[in-house]
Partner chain sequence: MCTTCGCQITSGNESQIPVEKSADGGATSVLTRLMAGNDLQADHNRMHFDQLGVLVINLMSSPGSGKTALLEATIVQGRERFRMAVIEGDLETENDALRIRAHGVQAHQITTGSACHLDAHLVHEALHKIDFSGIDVLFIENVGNLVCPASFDLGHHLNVILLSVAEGDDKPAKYPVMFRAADVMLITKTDLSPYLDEFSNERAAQNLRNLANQVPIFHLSARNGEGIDVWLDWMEEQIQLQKQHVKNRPSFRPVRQPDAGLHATRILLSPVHPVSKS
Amino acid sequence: MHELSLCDDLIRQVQLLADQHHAQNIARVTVSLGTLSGVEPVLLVQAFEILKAGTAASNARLIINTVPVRIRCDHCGREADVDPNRLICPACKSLDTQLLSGSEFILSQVELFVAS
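Show me the one chain in the form predicted alone?
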């Protein structure tokens, strides 16, 4: 379950942002998660619930935006969303493709509460 270590890094990163902005707490953490990232969303949410205790994110909600697999064909130039296990150009059926998205795990947004 590498989601635990990934989530530990995520919590540290949002805690650092909260400290830098003198936030009282964190309301929401949004990540972009590619379907080829190797990260299981359910396990990531479970890890987040465990690791957020005692941090500025203790009441935060984790939002996961799933990023589809997108390729560009080096043969015909077409870009398309494809199934994770089928990185073949849907137009010309070439296997000569480049992965454009779908493997990322990115901290996209953090919503902080800052006292005024």
Given for the second form:
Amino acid sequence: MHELSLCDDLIRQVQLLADQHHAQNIARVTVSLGTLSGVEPVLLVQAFEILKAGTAASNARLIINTVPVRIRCDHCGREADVDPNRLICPACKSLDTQLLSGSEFILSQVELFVAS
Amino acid sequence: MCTTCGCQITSGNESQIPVEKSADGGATSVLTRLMAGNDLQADHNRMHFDQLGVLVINLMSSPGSGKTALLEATIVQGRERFRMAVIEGDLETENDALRIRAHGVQAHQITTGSACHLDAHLVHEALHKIDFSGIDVLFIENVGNLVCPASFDLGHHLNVILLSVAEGDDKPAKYPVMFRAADVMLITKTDLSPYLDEFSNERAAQNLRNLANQVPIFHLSARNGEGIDVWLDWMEEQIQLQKQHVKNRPSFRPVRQPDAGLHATRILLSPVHPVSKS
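Form predicted alone done, so how does the form predicted together with the partner chain look?
To see the whole picture, the full complex is given below, headed by that same chain.
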């Protein structure tokens, strides 16, 4: 259940952002999560619900955007969405591929309530 | 990876990371950069290791695939070639550290309680308990687990992942996050191979290659010593590479270590909706 540790970092960061912007509250936290990130969305949501209590995010909603695993082949140049355990080129079977997306765990957006 | 801050926004995924406008259009976007606490600590650890000129290796595998036995064989057969120290991670007991110390090598045991992995903070506490004078390589034996440890940079340089022949040869297909991070894969307990027909070296290798991971695969047995010399040769080469690297540049990171850093890239401020103070 390493999602608890990762979520603890996430909450610390959004708390810091809320403090920096003198926000009274956080409305929404949006993360982008690759299917090859090693983070399970369901467990992350559960961790967020537990850890947000008593923080500026106590009423916040966590939105998770899932990012597919996508590769580019250095050999034939093809780009393709692939399964997390099949990162070779589906066209030419080359192992010389680059991961374009799918391993990220990014805090992409925080929506804050700030008194005007 | 973004070259300015090391964040994970790339041309491949930036279109997938949405920036929503608030309904009234009055929202302000702010670009900022942040690193998660673990990653900052990991970078600090790595800087410390590099100043000391020590190569740090993160050993990861299932429980019982022979991490401690590998370390014992490495101590016994590699004694003349390099000097090592060990940080042990387990949920409970000092058993593994005792096994290492019995060979006259420094070992510090971290007991994590219920935590399923080591993190950079735990390693930082432990590294102050180690006397690094004359040490060439520090092994961090992670908690036996093919899932959680892959998400935490400890400040190490290389990931060594063990797969024993008593396990399934489909482990790399089942745990792609872990095996994709391997800088070398060790097939261990090869002395048991005659009794375990169902484990195929070819399939294990193919499952690793399917992750587009082209790192070396070594076969060895800590019990009868088979293949240990090839592993020690590789170790010695990595130690030399690390010594050259620290001379020339600050650091090198594990090649495929997934960056679990959390980066706030855009903040939407909604100044027009003050919350009630009730």
